[in-house]
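This document opens with one chain alone, in structure tokens, the form predicted on its own.
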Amino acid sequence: MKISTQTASTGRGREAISRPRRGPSLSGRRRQDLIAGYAFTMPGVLILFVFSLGPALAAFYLSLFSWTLLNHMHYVGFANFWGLLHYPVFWIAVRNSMGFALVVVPIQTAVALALAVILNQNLPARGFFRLAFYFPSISSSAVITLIFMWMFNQLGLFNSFLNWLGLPGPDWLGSPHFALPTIMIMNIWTTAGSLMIIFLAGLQGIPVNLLEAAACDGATPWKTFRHVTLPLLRTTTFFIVVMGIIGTLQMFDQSFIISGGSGGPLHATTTVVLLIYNFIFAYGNVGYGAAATVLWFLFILGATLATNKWLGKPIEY
């Protein structure tokens, strides 16, 4: 009897050892936290789908149809894309948008960085100057555009100053050579302040001991900025450049207000986003507008990925 009892107990022990253990089940508290987490994130997911992912999918769907908002939708495949690529005004809009981005993004980034470096010093009344440079960024874009239209009018402030110097004032808004540069100047002035604040945050996040070590090694202020400060601002610069590229390639309101929606003079201020607006609401060609939206989205995505490969390297220090 003793042997059989021992054998039975040993068998039960082996059975207990060989039996796989069950993982800990979710407790009531943990299950409630999980449900609460999904409940809090669900509004954001729905907003993302309704206002971002949903319209993107709808634009690709509509780009395959011929629809003028008044007739029935007819499936045409990729005919809208083919017709758009053979539309001369589309390439003018692409050239204007790309030229706008290539000029505005580097200049506004450089100006914002210079302002941030200057206002990061212990200067008198630096708080006032920070506010003064940042104030145009929080003003209405429509109001700023109307003010610039008055300043760059043929009888406006800039031409009056040039006439006082004895120089002829050009037709800033009516000339195809000056209309888009005028918008560039306005965009740089209104966005440099907000980018300056981001650069200030990046400058204040640089470890002080690295700057002190460079000074102890005999580095001049310029060498310290070039070899220490600027590399450590790579992440901040990457963010600013990407946001600048996306913003400039989507420029619409300033061109719309200055040209009255026509993109004139001679399509000099026609951007891709303004052309998309005109395709849908002025010409009633939803298919062309959706096709232009898809193509421009792919272009902006490619520009963002190229910038990520160039500036998106991690910081090492």
Contents of the next structure:
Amino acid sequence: MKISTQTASTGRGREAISRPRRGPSLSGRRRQDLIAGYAFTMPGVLILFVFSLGPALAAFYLSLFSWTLLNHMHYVGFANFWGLLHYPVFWIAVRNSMGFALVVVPIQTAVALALAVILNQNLPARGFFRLAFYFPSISSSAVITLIFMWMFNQLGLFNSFLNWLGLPGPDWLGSPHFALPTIMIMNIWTTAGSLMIIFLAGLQGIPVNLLEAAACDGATPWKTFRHVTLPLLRTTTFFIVVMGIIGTLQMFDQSFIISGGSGGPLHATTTVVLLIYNFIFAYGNVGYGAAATVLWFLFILGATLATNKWLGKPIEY
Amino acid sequence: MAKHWSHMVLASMALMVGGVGGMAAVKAPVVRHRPVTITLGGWAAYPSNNVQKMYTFLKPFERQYPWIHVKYQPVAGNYETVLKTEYVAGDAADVVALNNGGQASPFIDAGDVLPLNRFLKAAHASSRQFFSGTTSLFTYRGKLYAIPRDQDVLGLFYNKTLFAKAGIKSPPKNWAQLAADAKILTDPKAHIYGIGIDPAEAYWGEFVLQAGGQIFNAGKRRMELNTKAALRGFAYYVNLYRKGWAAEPSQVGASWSGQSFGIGRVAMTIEGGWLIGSLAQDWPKIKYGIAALPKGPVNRDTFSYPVGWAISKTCKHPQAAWDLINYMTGRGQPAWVAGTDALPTRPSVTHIAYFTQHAVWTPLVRSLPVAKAWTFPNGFDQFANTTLNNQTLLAVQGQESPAQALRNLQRSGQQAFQSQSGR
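Structure of the form predicted together with the partner chain (previous: the form predicted on its own):
Full complex below, order starting with the chain above.
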């Protein structure tokens, strides 16, 4: 550690000395490195600006205009925001998206952690289970949604199972009370696998000597998990919770497929992002869609910063 | 590339003509036209299958107009969404399909497609050669913006096996019989229901029409759901659900009523001619018949769902585009409807051999003269997607009375008109 710091400082020192000799520019070697670095990252940076940051900035601009996509846009100031905040369906969408995140993030994180801990043991057929749990994550979410629609329909596989147990199965997809919970179940099932992989990596990065020390001190497996493993996993947990929050607040595809794009029944599956899509591409109301995008961006940013404050501290051994 | 291709066609045509003999070479007209390429839009469920079909259909056209090369560029889904972005980007096809259900008016209102009256006049054709229910959909302020290419109408599909089991000899002919038969055919224990009709205005609107009402006034400037006739039609439809004789698709594990019918969970359904193709492909074992819609208290109107061809204002060769449209909706229409399982838009085409050979279509062909296009005014997408669906569902599920639902629809529809005029 010490040695590398010294090298770095001597390096800097040499550069500082060489500067007056070769003028204010960087040394040839450094400049070449810089040019090569920028050249190699340029395609990625360009793509980022053209396809991600550019459109994101455009949303801020468009949120101040009235535009149907087909007519001439005109400036309306903050009228779109005003109208949006007075549109009841927007608040239904906010409630749905937030409810979705509040249910899905804790459960999928807990399930992923539990799966990772189990599969981190020396179990028979461990590889098979790792594959089985990870498989949903690499399948297309559209295909999984279609399979779920088949399993969860009124006369489908899941209700047949409930009937066999003597329970009356609800109309999972057609009832306003069950449509969103069905998507929650599906989402937890699909994402828990990929989060499990990340937790597994985190678990394997925990130094064995700490666990052995805990065992020598007479800690039970639960105490070891609670007071050694879990705190050491905090950076992993932080990553998973942040990605989970962002991902669930942006849920779109499953709602779109299950409701055929309408967000029904009775707005039960209308998420904010689905509403934004509909505003812009179906209802010809680009300004409202852009305004909702801006508001939702600010909300997700706030949620992420709050999570950072809570879980984002560095680990102190 | 495309231009190059049409040059080759011309060259090979010239070779062919030259090869046939001196006489033909003399007779062949001098090619005065510069070769042009016309791009053709539209949607197709399975583009890979449909592209070849389209080119086969267009062969006679390219033989007659060898200088016009048609390039077909179908869109696989969310057609109007894609078309809107194409108009924003300025690269929409020269000839585009305009759809029913309020999907034509945004493009017409924005001036993205050309009025076609002068072409019609130059071709000595008239919009009167088409069913008025189809041309009305594309007529705005006295001008016609698309030529109807084909249409579908609602009919009553009935399951012959379930009818025989219940001892019903013929399909219902009026509303009273429809309700009575639906009651007899319903067996909730077996999860079989009398009728499946989607809880959507595209389906219940016909009951309002048949009771003598309408959704909008004739000029589409006002909601007309606050009439006694509208309530009578809507209440009849809602009542089928409230009595338990009608089932939503989701109640029987389907995503649309055509599927409910195909899997044998509903004995009757009100669907368009598109169901014929779906049944043949997905549920070929079902024994079914089609009847005209049961007659209502006032008339026997039905909904039609026409599609038309229009010319983009960005099109550089409008005359060539018109020649293509004129072929597809004129001389080509018999081949088109026979090849796509759709109904003609010209009364003269209803007599073609295809419909006498395929008698299953007869009741639908016969209802064409009383068919009214299903549509919304411009700016009603949000209303149609949210309020209209929600109020229908609330009424069907018994959380609102039909009268209450119609009052809400009337009010928020009027609001949609007001916000539209304020734009």
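All of these numbers come straight from a predicted model, not from anything done at the bench. What we label the rigid core is the largest C-alpha set whose atoms superpose within 1.5 Å from one form to the other. Positions refer to the first chain, counted from 1.
*Asks:* Following rigid core alignment, is the displacement of the Asp33 C-alpha between these two forms equal to or greater than 2 angstroms?
*Replies:* Yes, the C-alpha position differs by at least 2 Å between these two forms.
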